[in-house]
Every structure is written in structure tokens, then in C-alpha cells.
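In the form predicted on its own, a lone chain appears below as C-alpha cells.
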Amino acid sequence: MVDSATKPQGAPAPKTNRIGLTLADYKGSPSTLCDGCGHDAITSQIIKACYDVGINPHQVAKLSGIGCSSKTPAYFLSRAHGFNAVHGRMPSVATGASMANKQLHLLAVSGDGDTASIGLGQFCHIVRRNIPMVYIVENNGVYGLTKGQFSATAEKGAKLKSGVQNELQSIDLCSLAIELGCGFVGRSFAGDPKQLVALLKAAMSHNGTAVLDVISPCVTFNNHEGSTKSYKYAKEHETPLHELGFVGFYEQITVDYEPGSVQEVAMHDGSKITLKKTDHDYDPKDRGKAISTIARANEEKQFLTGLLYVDESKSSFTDVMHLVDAPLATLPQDKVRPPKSALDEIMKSLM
């Protein structure tokens, strides 16, 4: 906070968003990651997306596991709730948080090791349950905290700095998420802030699990010639499916694209994603085509970016469980403790 005595006379008031907060209100602690880390670029776009959407920081729960990526929640939304879980177990904590208080916005940050290796089973089940949350995978293809070994998302043929080549098939988290029935799947690149912000804002308006796989180069261990997760490789091999725009429910619904060249997808809260076609005839609502298109791109050593798949009709886990709006801890005893007559009725039904 700037003291009025030290504030320069005549200085303009900082710009605020629709709920009266400044961009600084969405920041966190200074990053301790390596200079140039792709994760820091993602952090910047998370801050901007939350500011643009107008989410109240104290209504957000930030969740993470273990790894370089899992340190990043400390660097945004300092006023939000936060929980750094054990390795690969963040989805269990997210499920509990969602059940305890469905009013919280869950924003989870994980890594390719945390998600695709030790946490793969947990990832599968949180997608299957469709917990309302944004699940961001900061994907650099290596274990940065343990000196750069290949992770499960490293492409076959990729090379380490030492010259060691990866001989194992990679796990494509986007294909897996779509196969498991995820209703919102996107992929982006840390070096493409415009696309990433649009995807983040759309994911925040989705009622269910929204998975965003973000290629995030590790400048220390995986940014060299031969790496398939470097800045140079990503820029040369990125294939955008469309240009993305996002129109929030609180904005005037206007689109400046040419008629007939845009597909709109309505979200649960009234927001819209606008998809301007490039040279790809791609329908993100076609599940089969999404899977086959990703597979073909992987074979051609390309990585697709954009909104890969969306199904806005799916019910979230909190809807399926018919949870009340109030946080469970605030409910009085007469609401959570069934009377004897109810218990008698249950026992009678089991006889």
C-alpha cells in the first residue's frame, strides 16, 4: 500500500477491474524459480486472467503437489487460500475442498511429473469425477528439482543435455483427459500469452474439470538443441487450431470477426469462447476428431494449441452430489444430524 505522504502528487489512480481491485491485488511473492522459466510466464497470465475475469482472491483455493510447478501458487493471488499437497496427491485435496465448500474457485497447478507419473491415478479419477476446478499442467518434460531426468511426457527421441535420448513413448495428457470424459481440454504454450489468457478465462467459467496442458520450457535442463520442450522447438512446431477470444458474461457480447468465420461456445455462466478459424477445419465439440487430430499431430512431431475439446453439457461432481450452497462446516447440527425417526426409517429399509 502506498502512503499518501509518499505518493507523487497528481499520480493517476491505479486501474481497477469490475470488482474494484488492481492488478497488484492478484500478485503474490517474488518468484524463486530460474530466470526465464516458463512457469513464471504462466504465473503472469494467471494473474492477468483472474484480474480480467474479476475473481475475488479470497474466494479462490490454490492447490499444488510437489515440483517446480507446484511452487508457483506462492507467486500469485496472495490473498487466496492455499494448500501444497504431497507428491501426486493434489487431486484428493482438491476433491475434499470442493466437497467442503462448493463456493470456492479451485485453481490447481501441477507438473508433468506430479500429474503424469506418481499422480497419474489421481489425475484420472479427478477427471472422471468432474470436480469443478481449473487443472493447469506446467509441462516441461523433465524433473527440474532432481536435475532434469525425463518425465513421462517427454517425447520419444528427445535428448537431454548429456546426449541421452529418450526411448520411451510419452503420455499425452490432453488425449488421456478427453478419453476419460473431461469436458474442457486445452493446450497452450508459455510463450503465447494472448492464447493462454483466453484459455484460462474460458476454463474459469467452465462448470467441471478444465484441463490445460501448457508447454513450459525448463531453461536450466530442457531448453537446448534436441529438446522437444524448448522455446525454439515449441515456436517452430506449434500448430494453433484457431484464434481464441473470450467474452465474459459481464461484457457486451460483440465480436469483431468476419461473419461465418467464428464459432461461439456458450459456457455455463453465460460467457462465450469465440474460435476464429485458421486453416484448420476443426470442431472442438467432436470428441473422436479431437483424439485423432492430436494423435496425428504427435506422429508429425507437432503440438496443437488451442481449445482441443469442450462439452458444456456435462454435470459437475458437486451437482451430481446435490451439495448445498453453504460450506458444510457452517451447517447447524439440526441440518447435518438426522433425527431418530430418519435413522429408524433407514434401519427398517434394510430389514
Second form
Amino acid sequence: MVDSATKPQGAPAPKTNRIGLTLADYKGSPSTLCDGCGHDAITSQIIKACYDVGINPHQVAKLSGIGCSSKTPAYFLSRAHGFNAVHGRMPSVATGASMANKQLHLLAVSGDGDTASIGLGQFCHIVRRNIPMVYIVENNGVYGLTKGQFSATAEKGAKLKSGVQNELQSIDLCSLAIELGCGFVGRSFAGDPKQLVALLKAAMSHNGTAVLDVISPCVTFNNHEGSTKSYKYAKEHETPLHELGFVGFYEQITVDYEPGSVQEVAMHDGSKITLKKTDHDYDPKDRGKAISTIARANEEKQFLTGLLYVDESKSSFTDVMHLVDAPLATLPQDKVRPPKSALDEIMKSLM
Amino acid sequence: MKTLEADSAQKLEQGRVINDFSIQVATVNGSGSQSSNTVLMRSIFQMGIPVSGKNLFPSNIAGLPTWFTIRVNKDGWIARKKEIDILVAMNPQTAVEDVKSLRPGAVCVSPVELNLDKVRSDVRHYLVPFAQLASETTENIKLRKLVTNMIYVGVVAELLEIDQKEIDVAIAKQFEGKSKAIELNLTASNKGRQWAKENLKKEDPFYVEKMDKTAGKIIIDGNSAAALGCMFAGVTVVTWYPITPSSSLCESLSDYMHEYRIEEDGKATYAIIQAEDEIAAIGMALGAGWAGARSMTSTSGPGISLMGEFTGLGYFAEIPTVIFDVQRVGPSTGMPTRTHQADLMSTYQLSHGDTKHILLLPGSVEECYSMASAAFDLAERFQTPVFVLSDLDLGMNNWMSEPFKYPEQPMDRGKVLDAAELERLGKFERYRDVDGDGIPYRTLPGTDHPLAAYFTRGSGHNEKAAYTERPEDYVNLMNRLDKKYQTARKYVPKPELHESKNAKVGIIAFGSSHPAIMESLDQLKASNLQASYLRLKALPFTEELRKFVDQHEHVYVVEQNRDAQMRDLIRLELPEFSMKLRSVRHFDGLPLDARTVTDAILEQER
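Next up, the form predicted in complex with the partner chain. The previous block was the form predicted on its own.
Complete assembly follows, chain above in first position.
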């Protein structure tokens, strides 16, 4: 901690979090994305969420695939190692890194092309394995870097700038994730920082794969009239399922709510999510209802946001693998090379 | 009293052929004949006689023809032998063709109802009522097929004079811990033996006699040997997708790790993941290698093709991992259960852009074991994917070997900086060539130091790992990667030289061709051709290659692919010797045999 008495007058010490780091310690290189890109708004909330929960940047591994969204890990947490994988294959890299060092906090960013098209298979399998990680899909419905082709999350009827209409049904990554057994599924909007930061913090407390589908308008290729992923469209159609709050395990906060107005979800690490009810009477622990609610919202062209589904009882892949406590990566030789007697025994059995 | 030698000489005079023949058992796959064939092979091995076994099987679960060949050779030649001396024709589907392929004077053991004696009269037939003997052995109809296999073992054992004691021991080993199975198989083998003793008149020259050439030796397949190598190399993350002929590598690794790498508290010092495909398998292996684990994957040709893009990332972003390629016949699905060496060129330069990889080329089960350790050390030393190119013949067939040696060297984890070293250095640039050998330093995720972090990417990057499209940064990076590759020449296993004084002819080969080449050298000598032999063990090439080619007038590069891939790689390496290089290619999917090599060389030397 900086002793404020030693500081010159008029220059207050920057605010620090519970581990003594400033917000700047969580920043990365300057963004090279288009001005106003939804991805940059998400980056800001990732920085804020990491600062708020007081995670140690060096204990984070940032992962991404290929695309505009996958560039963003360079723009936050410069003190964390980052890995920009090949297109659509970030989940496999994350799986390997998780096995090598289970103490790392994996923070992954992908896009709708990277996840819902080329990477759909790996997305399904990382959810199936339940690798502990936050998996953010920065979803804008188009391929930005290749100049605006539709992605698989573009809604049927959505229009490109050129007027071309999407004739195909979209893939809803949230209902897919729930279907696949994901234990934490949320949907948010880059233009709703308050909800997004709460969801990010909650996702970081989850022991397993936490999927966050964040609608993130592409200001260059998909922000026009007729787009269903523009700022205007999202703002007009966003329907929060609840008002989300997050109370970290390290916080001593008690809030009085009107009885029955707030649902609390206890997280794996002792944190809790508070869900203040809105007009919707929605229980994110009901898997069947989650899927039907999303399906109905999609039919009615509603843009539902919030914590769609949560199940804190599932075992993560690292639990299932029964790994030793120390990271596999740095186990000493005597732990990983069996003794000579083992080889002798095996050789004898082969004689 | 006759000495043993005199006795053998007399037997030879009587036309006895001792410890030098091949047996082929033709069956249907899925019939359980593998156990019987292993028992037959093992009992001969136990008598101290060098043997090798090769399973020629279809890509099918049950019902298609399969052939198991056992070569018995007193001189220790263990390559495939082209000619079959004793056929056990148990498969009605192929019996006629099988017996037609025999040379005159060969032996054929077959079920009486197949009437094979009507097909060939110049072959010595032993007709056996297998069905009847099987029904006398067990009332269980389901088991009859299985006991039939052990009955032919008994018949063959009686004909060759294999001690029943040896059969008993081999059965006990094969069915270890399953007393019912042991009892049934003992009964069946005795049934066959007894019937043969009472009903067959020995009219062929083939016999086994005890020797002392296998004492202390082991029998193992290359995939299990590689698995052992990986375990003792300290592998911690294994990711794989099932594919013939590589699956048994990771499966046997899984068995060994379960036995030897679980701590007392029940927790594992490893993770083995069956991935959703080969792309995921290599992605996981690279993710683990990046995070500091000794990681590996194992696959075959189609998997190698799928791993292309990620391998390029591993090369360009400098991430260690080990990839076993147990080669099968391509292109495409090809012949999944046949052997080849045709992935050489495509693996060497796997992925788009300027890439070249370190390849290790094991030539024996022992090297499948020892090169695993070498591969992990090289991968971490050079921070790059390292390939081990085995093949189906080496990987899935049983081979005799000296017992494996415990690794003497400690693991080489390469240039990894921890927090204390970062603090001491006060500076870290991920892709800077600090030592002048082309190999930069790396840090692992999780390192608690403000200098530790860097961003790994497959896009253009400068020495500080920052994104760049600057021409000079790109050229600098690519030249350093080449420099690193040149440094690797001094670290990879050196070739093995078998020199024949004043030989004008040189032979170069690699991998599973080795036993056939050794036998061929002997055959060439008998035809008055002295030849030296250099067995390559790795790419990049080492200086020994140039010296060898320079010293010989003609150099035959023997390999198991159509396009003379190794010959062409040597031409690229030594363009000035291009005219000296000749080629012997064998690529029908069967393991290489000595006679093919000998004949091809003699023809070109004539």
C-alpha cells in the first residue's frame, strides 16, 4: 500500500483493489479496432471485473481464436500470458493449458464466426468437458476482418449493408450450451455495462465452463437499419430477465431486500449472485424452462439478457481428472519419471 | 555318445531344416487366433530361438481374412520372409488361394473338409479333423471357434517338436490370471498334439531345436515401447484421437500411467484426454506445451493431415510438443492396416508457409522407447513440435529386443525463465536470440513477475512478441527460425553406420526397413557385393550423411514409398551428389523383406 502521507500534496494515490493493484494494472495495449466497436466496450468491462474481484493478472491466461474479437485479449491484462490460437480452435488450446496448469484462471474471448461456424465442434466439446474457464463470445453476426459476410448467429431476415437478406436460421449459442450441459450461461449486451460486469464477475466464480454470449455491434458492417445486432436494435429490444448483482466471497455486504423480490445464487467459491426480479418470473436453475424461454424469445424477436442458466453442482474437468494439486507443468522429475525398479518390473514381464 | 553338433549334422543330412523357416496362419479376423499365434511364437522364443511375428490384418472388426506370419531364424534375421514354409490354412475363404501361393515342397496344415490336397499335390499336406476335435474338447458351441485355434497350435507343436512344457508356459502367460481360460487352452493344445501324434506321419524337414539366443530378451510391439518411452520421459499431458495403427500407443500408455503414475493419495501426475478429433488433439497438446507441460499426441497419416495448421502455429509461435506418426498406407484413407514410410515429406514440411520440422526415425522397438525421451528433450530445447515417425510394422507387430535401459540423463526442459531469473536479468524478450543459437527464452503462464507475460500468436510478431507486419521483423524472425533449425543438426540422433571396408556401394535406409537391410547386406555379401549401410535416425540431416555419400560410388536409398521421398530430401541436401543417388522402393503395404532389396540392388549393379 502506498503511504499517502509521503505523497506530495494534491496528488492523491490512485485507487487500488483488494490486492493493491490499480485499474491501470489490468489494462492492455491500445485497441486497434474501429472507433465505437462493441468489443472495446466489453474489454473495458473485463478490465473492470478483473480489477473489482482482485484477481492476480499473472494467474490469468488469456485465450482467443481468430477474428476481431480474438484480437481483444491484447487490449486487457498485459501482465497475463496470452494465446491467440488458430481459427475456431481456441477451446482445445484452453483444454491443454488447463490440464498443464489447473491453477490458471482461463479467460477466453471468441467471436460468432470463431465459435458458431468454424469452431462449433470445439465449442461443443469444451462445454461437454466443462473446462473451468470464462468463454466470452463477442457476437456481432458478421465477419468483420473479411469485410462483413454473415455469420451463423445472424438472425433469419437480417440484412447486410448491401441489402442481402439472411435466409438461414441462426444458431443460438446459449440454448446450445444449455442443451450440452453447460453450468453457467449468460447473455448480455456491450451497451449494458452494469449487467455485463456483474455477469463477468459471476462467471469468474463458476467452477466449470461459463459461456457468455455478448451482443457486440459491429459499427462498420452491421450497425445499419435492418441489422438485428445494431446498437439501436439491441437497445430497443433488450429485455433483462432480472437486475443482476454480484457479491464477492471477500465482501462483507448485506443488503436488505423485500422478501421474495431477490433470488440469490450461491457460487462455488462462496460468492453469490443476486437476481432482483423484474416483470419476468424467471428461475435460472430450471434447465427446461431456460431452453423454452430462449426459444420463445427468439420467436417473438425479444432480446433476453441476464443469467439464463446456472448449475453450481457440476464437476469440472479438472475435478474429473483427479489431478495432483500442483500444476502438471512444473512437477519435478522424481514425480513424473517412475523409478528404475518400475522399468525392471515391466521388462521382466515382457521376457 | 553323439555330440549335439554331430547330431545336428546328421539331422541335416537327413534333410532336416532346423530353426529356419516361416509359418503362416491364415484365419478370419475376430476369431481369437491372435492369442494362439502369440502362444505359438512365444513358445519358440522361450526355446531360445530368434523369432518375429507379423500380423497382416484387414481394416475390419470380424469376418475378413487375416494372416499371421512367424519367422523362425537361427541367425537372428527378423525381417519378413517372402516365402512361406508352413501354412496353417484355417480360413475357407482364402484357403485355395493360400495353398496355391506356396512353393513346391512347402507344408500345409488344414481342416480335412477343405480338401486342399486336391488343389496342390506338390505340397506336403496334413489334414486335420479340427471340427471334430473341437467338439470333443468343449460342449460350448461358442467356444469351439476359439479352441480350434489352440488345437492347431498343438498340431504344429507336435510336428515341429516344440516341447509341450513351452506351450504350457506360453499359455499361462497369455491368459495370466484367468484360470478357466488357461485350463481350456491347455486341454485344446493337448488335444491337437495327441491327435497329431497318433494320426500324422511326419514327412517334412522342419524342426525346432533349443538354442540360447533369446535369453534375457523381451518381446514387445513398437507402440507399447513408445508408450513406455513417453512415461519414462515424464510426459504429463497426452491428447489423442483413435486411429489405426496408432491407437494402441496411447491405450498402452494409459495402462502404464495408471499403474505407475498415480500418487499414494490416488491423484494423477498426468492427464490423458481422448479428443474429439486430431485438430483438437494437437491443439490441446500445444496448449499444454505452451503452459509448460511435457505434452504429446499420437496419430497416423489422416490425423497428420488434420494437424497441419496447428503444427504451423507450433513452429511459428515456438511451442513444444511431441507428435507420434505411426504411418499407414495413404493417400486418403488408403490401406489403414498396411505399413508405409510415405508421410516423410509431408510431415517434414507440414503446414503452409516456410516450415520444416525435426523428425525422429526409430528403426527398432528399442528406439521407439529411447527416441521418445529424445523427442521430448528436443521439443523443449528447441521449443517446437517434434515428430517421431514410426510405422504399422514397427508399431503393431511383436519384436524381440534387448531390455530397455533406464534413462541416464535428466529431462532437458530447455530455456525457461522463472520469476527469480527474470528478476536477475531485469529484461525479457520472448523471441530474441540471446545466445546466438537461434533459440529464444520463454516463460510459463502463471509466472509471478511483471516481466513474465507475453502474447503468443500465429500472426507476424517481433522479438517482443508484439504484432507486426514490418518486412524486416518478419525476415529477422524467419531467419532466426532457420538458424534454430541448423542448430538442431547438432542435437538430433546421429545415423548408425555399418561399414564394410572398401565397399563401393552404399545403402541408406531408415525406420522399420532396418532388419531387412541387415539381412540383405548378408545376402549381397554371398553374391560378392560388399556394401556399407547408413541408417538415418533424424531430420535435419547431420554431417555423417555427406561423408557417407561422398565415400561411395553408388548410394542406394531404400524406402517404403512410391516417390523416393528420402532420396529426394537427400538430393536437396546434397545437390552435388545427385547423380550418385539411386533408389530402391517398396510400397505395396507389406513389410520390407531382404530379398526385394538384394534383388533390386544386384540388378542395378549388374
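What you are looking at is a predicted structure, and each value in this text was computed from that prediction instead of being measured. Whichever C-alpha set is largest while still superposing within 1.5 Å between the two forms counts as the rigid core. Residue numbers count along the first chain shown, from 1.
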Original post:
After the core is overlaid between these two forms, has the C-alpha of Pro339 moved by 2 angstroms or more?
Top reply: yes
